[in-house]
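To begin, one chain is listed below as structure tokens, in the form predicted alone.
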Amino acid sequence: MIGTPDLEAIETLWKQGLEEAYTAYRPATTGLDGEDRHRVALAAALIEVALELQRLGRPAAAAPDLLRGDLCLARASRLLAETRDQRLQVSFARAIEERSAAAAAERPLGPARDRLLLAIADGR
């Protein structure tokens, strides 16, 4: 597991998909400096897990999952803010906004990972 306070209170999510997502996003962050690579890959993974926990477009999630999802989104937001890259922050916000709007309109949702990889590419 990543030795970081960014996983405090959500450590169990690491082995439940967060680690796999983080590993999948790392190659997309090539070109960013070392710490920003970590921040952006972890932010994307946290968002992906949060959207799954919150069950967008499906029956409502249980309260603890909603809260864990909110915590993941808040941490991802902070990690992206720490990059000081406004384009990247806006790109991620749009990705979340698009998925939320599609769920609210009961439109089909594509894979979150595809959209978040695009957010990383568009934000650089």
The other form holds:
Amino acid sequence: MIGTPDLEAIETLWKQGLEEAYTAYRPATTGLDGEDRHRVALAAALIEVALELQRLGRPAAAAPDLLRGDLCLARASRLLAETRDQRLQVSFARAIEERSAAAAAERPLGPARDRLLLAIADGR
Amino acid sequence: MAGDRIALQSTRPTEFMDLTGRLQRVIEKAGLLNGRVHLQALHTTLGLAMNENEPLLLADLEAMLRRLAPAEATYLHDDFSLRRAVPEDEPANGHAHARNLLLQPSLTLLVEDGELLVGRWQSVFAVELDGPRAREVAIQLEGEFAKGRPDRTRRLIELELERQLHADPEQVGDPMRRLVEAGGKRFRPFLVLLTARLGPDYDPLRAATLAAAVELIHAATLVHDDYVDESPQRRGRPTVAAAEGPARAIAVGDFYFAKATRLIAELGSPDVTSTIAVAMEAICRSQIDDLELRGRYPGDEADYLRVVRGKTAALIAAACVAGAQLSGASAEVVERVRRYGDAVGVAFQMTDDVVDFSDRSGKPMGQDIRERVLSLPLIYASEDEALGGEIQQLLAGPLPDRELRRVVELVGRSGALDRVNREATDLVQAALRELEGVDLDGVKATLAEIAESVVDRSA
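For the form predicted in complex with the partner chain instead of the form predicted alone, what are the coordinates?
What follows is the whole complex; the chain from before opens it.
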């Protein structure tokens, strides 16, 4: 169950892909402590949804979607900070760096979910 | 050059009075960052010395002075029948004058980065030789004072930013480099480097990395903001969105959000990571609020403060806190600099708002109003009983030049600018109060100068 603070200002995204992404990342977080499982799966889902909202690698998103995407990225960063797990924080950051650099260079981007699952695996 | 006096009251015939702390405060008060401090005893029976402040050692030194120039020995100076024009209150103190030959009448000490340069065991003493008496030590300070930011710190920030941008892929690195090289106050990284000196674990290189990361976060928000605001220029150059297109601007912003997050995580301080992450969330949340508020412009004071606390003050306060946390500063110091940063951040934005109504701001007057940017003077003026109605009516329209000038004129007449200036000054005073009664180890004067400079911009 997702707590209200984690979805504040982005509640509508839950039914627009965030819930599905969260559910998809949960199995990859097996073995983490209970709270951290939730945090890491939600962080991954937020990043995936943010990159989709911002249309990274495609024509630019409209301003409101860009800002909602920024909030998703920032919230993911806060959730990862709460895990106090440096490896996971670095691993996720590198995934975003890679994808945004590729988007800026107009190189094709593979599926975000695959890359973020790899980030979870690398961070553990 | 600056001068001061240290007044002393000795309580014993011979007494070592430790001046080290008071000298540090004189240095902070004068804002001396790098240079020299000269001390001179203004009495012939008061000497100066540097030594260890250890009670038994001081007893040893006092005994040594007694041995080398005993009070019971014969001194011609004490035979008033041989001297001319002896004042009525002249003491028999030949021994004290003799002992003073063993000490120094003056000292010159070095100051680095706002701190008196003393070794671990060194203290600076005024040595009373004929007390108890009221005494005075004259001080002169020379060197580089905190009127502008110290060049060394500024260089450190620039070098670290350059280093961080150097190896990045050119599609993201080049646009960010152009933005960073175009200028900026470097307010936030400067605060990081200052507060990173407040704890026992100060490490200039780690502090520089954190400072650069904080500046990159700020720059990344500007890249996205400029796209949202459709701003054509930033710092006199085309914005990233204008020069590279919005799609690349989004990628550049995302890249540097992520890179900054990684640099901070790699520092391995979970508290610092959390502080910055919470601030980033506050910034992004308030940007959404800001955009939504444009639909009911100019909003009210509560809206304004909520947005400003997130958009501007959050990262300024986080810069102060994160620097202090990185150095292992005490919880009290961390909390003090957080409150300092919050107050300075809000005052900074309020003053920015006032500057928008000045023809000396360097940008077209009233530009913020035209772009529907939240503005406290405009909020106050639009609530004015006599003038508010006309302002609100004008704001509801498209604001061509003539109407914009009229809004600016009405805001000036309403007294709102003075009110915002007063409130910003009050906030700076609150920030300065946070610096009192806590050990800020040589950076207090610079933090105070930064706070005061925030409101000076509107003068």
